[in-house]
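Take a look at this single chain, the form predicted on its own, given in C-alpha cells.
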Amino acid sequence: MSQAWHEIVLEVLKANEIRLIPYVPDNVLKPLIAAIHADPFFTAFTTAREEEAVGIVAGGAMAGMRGMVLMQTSGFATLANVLASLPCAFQIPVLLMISERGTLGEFNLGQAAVWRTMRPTLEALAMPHQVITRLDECGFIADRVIRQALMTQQPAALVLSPLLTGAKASPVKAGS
C-alpha cells in the first residue's frame, strides 16, 4: 500500500531536519498538521497570520534551526512585502508549503481571485517554487526544493495541487 502525500512530506521534513513548523490552520493541510503534532521531532504551533510565521522561520534560520511555514493560497496573498523585505532580501532559507486553493472546482470566489496572483508573485520575487501534482513525485520534489533552498540560502515554496491533496470542490447545483 502506498503512502499518503502527508506521510511522504513528513518523512522528507524529518530527513532534512525541518523541525520548526508554524502554520495558519487549513483543512487541506489538516492530516499533515496532525501528523506533525503527533511527532515529538517537530515544534509546531499556530500563528495569527502568515507574516508572523515567516518571521518565526526566518528567526529560527538565523539561529540555526530549520523550519517551514504551512498555509493556504489565500494566506500567501498577504506575504509579498514580508518575503521581499526579509528572506528574499537577506538570503534566508524560509520554506513555504502552500495548499493550493482557487482552481479545479473551487467554490470560493475569493480563493479563485487570489490563486491567480500566487505564481506571478513568486516569480516577481525570483523565489523558487514547484507545484506538486502527483503522489509519485511528491517526495522527490519536496526533498529537492528543500535541499536547494538550504544550499543556496534562498527562500522557496512548495505548492500542493488539489490533484495531489484531493482538495474539496462544491457540487454544481441543477440550473447552474
Second form
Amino acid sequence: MSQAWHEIVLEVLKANEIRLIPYVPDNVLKPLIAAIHADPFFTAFTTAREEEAVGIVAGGAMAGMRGMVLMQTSGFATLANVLASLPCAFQIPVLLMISERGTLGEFNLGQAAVWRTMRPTLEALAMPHQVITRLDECGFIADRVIRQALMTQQPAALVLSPLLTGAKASPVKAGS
Amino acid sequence: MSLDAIELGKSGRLERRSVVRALLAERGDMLAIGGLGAPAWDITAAGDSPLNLPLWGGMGGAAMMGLGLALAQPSRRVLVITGDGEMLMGIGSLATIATKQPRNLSVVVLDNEHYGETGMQETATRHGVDLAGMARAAGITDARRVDKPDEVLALRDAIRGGAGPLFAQVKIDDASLPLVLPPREASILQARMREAILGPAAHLQ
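Give me the form predicted together with its partner chain now, not the form predicted on its own.
Below is the entire complex, every chain and molecule, led by the chain shown above.
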C-alpha cells in the first residue's frame, strides 16, 4: 500500500525540521492539516489572512524556527507585496504550499479567474516554485525544493496540482 | 529613565522619538521590529542595533513578524513598534496574537492619526477608532491607551515584566521628523539579526 500525498508531505516536513505551520484552510489540504495538528512536533494555527502567515514564518525563520504557510490559490493571489518586500528582499526562506484551485474542473468563476494570476506572479517574483502532479515524484520534489530554499536563503513555493491530490471536480454541471 | 526624558510635541501630545528611546533604553537582549515607515526610522534614531529589524517592506506585517520571533524564541522579549496605518492594514493580526497569547510579545502602535509617509491623510483613528479597544475585544487582556509621560514609563515596565501579550496605542504628536535611515541592504539586516539571536552558526543553518 503506497502512502497518500499528505503522508509523504508530513514526513518531508519533519525530516527538514519544518515546525511552524500557520495557515488559511483549504478543503484539499484537510488531511494534511489534520495530521499536522495531531502531531506535537508542529506548531500549527490559522491566521486571518495569508499575509499574516508569511510574516509569522519570516519571523520564525529569523529566530531559528523553520516554517511553511499552507493556503489555496486564491490566498496566494493576496501575497505579491509581502513576498516581494519581505522574504524576497530580506532573503528569508519562507516556504509556501499552495493547493491549486481554479483549474481542471473548477465551478467558481472567481477561482478560475484568480488561478490565471498564480504562475505569472511567481514568475514575476522570480520565486523558485515547482508543481507536484505525481505521487511518485511528491517526496523528491517537496524535499529538494525545501532543502534548496533553506540552503540558498530564498523563499519557495510548492504547488499541489489536482492531478496529485485528486481534488474533486465541480459538483455543478453546466446546463443542469 | 526619568519622566523628563519623555518629551511633548507642539500639540501637547507625546513626542514619538522620545517615547521610542524610552521603550528601548537598557533593553538587554530584547528584539525590536520597526514597522514600515516612520517607526523604522524611530527605532534607528534610538540607536541602530543587530537586535533591530527596521522593515523596509512587509507593509501590514510588523506585528506578525514579531509573533514569529516570539514563538521561535519564547524566553526572549520581542517588541513591535509600528504606526496606526500599518496596524490597521493587518488588523486581523490582533486575533491571531490573541489566539496564541505569547507572553513575550508587545505591540506598540505610535498613533499620530495620519498616514505620515504619504501626505498626512487621515487614518481611521483620527475618527475615533479605538485600536486598544479592538485589541482588548480580540482577547489581548493588557491593551492600553497611552497619553502621558508617566504612562510611557509604566508601559516600559510592563514590557519588561513579560506578562504579555501586551498592546499599547500611544497617542503621539503628528510632526514629521528628519529621516534617520537604517542600513539599506535588507539581507544584511536579516543576517545580522539572525546572528545576534542564534550566534555564528546562524550563517550555516
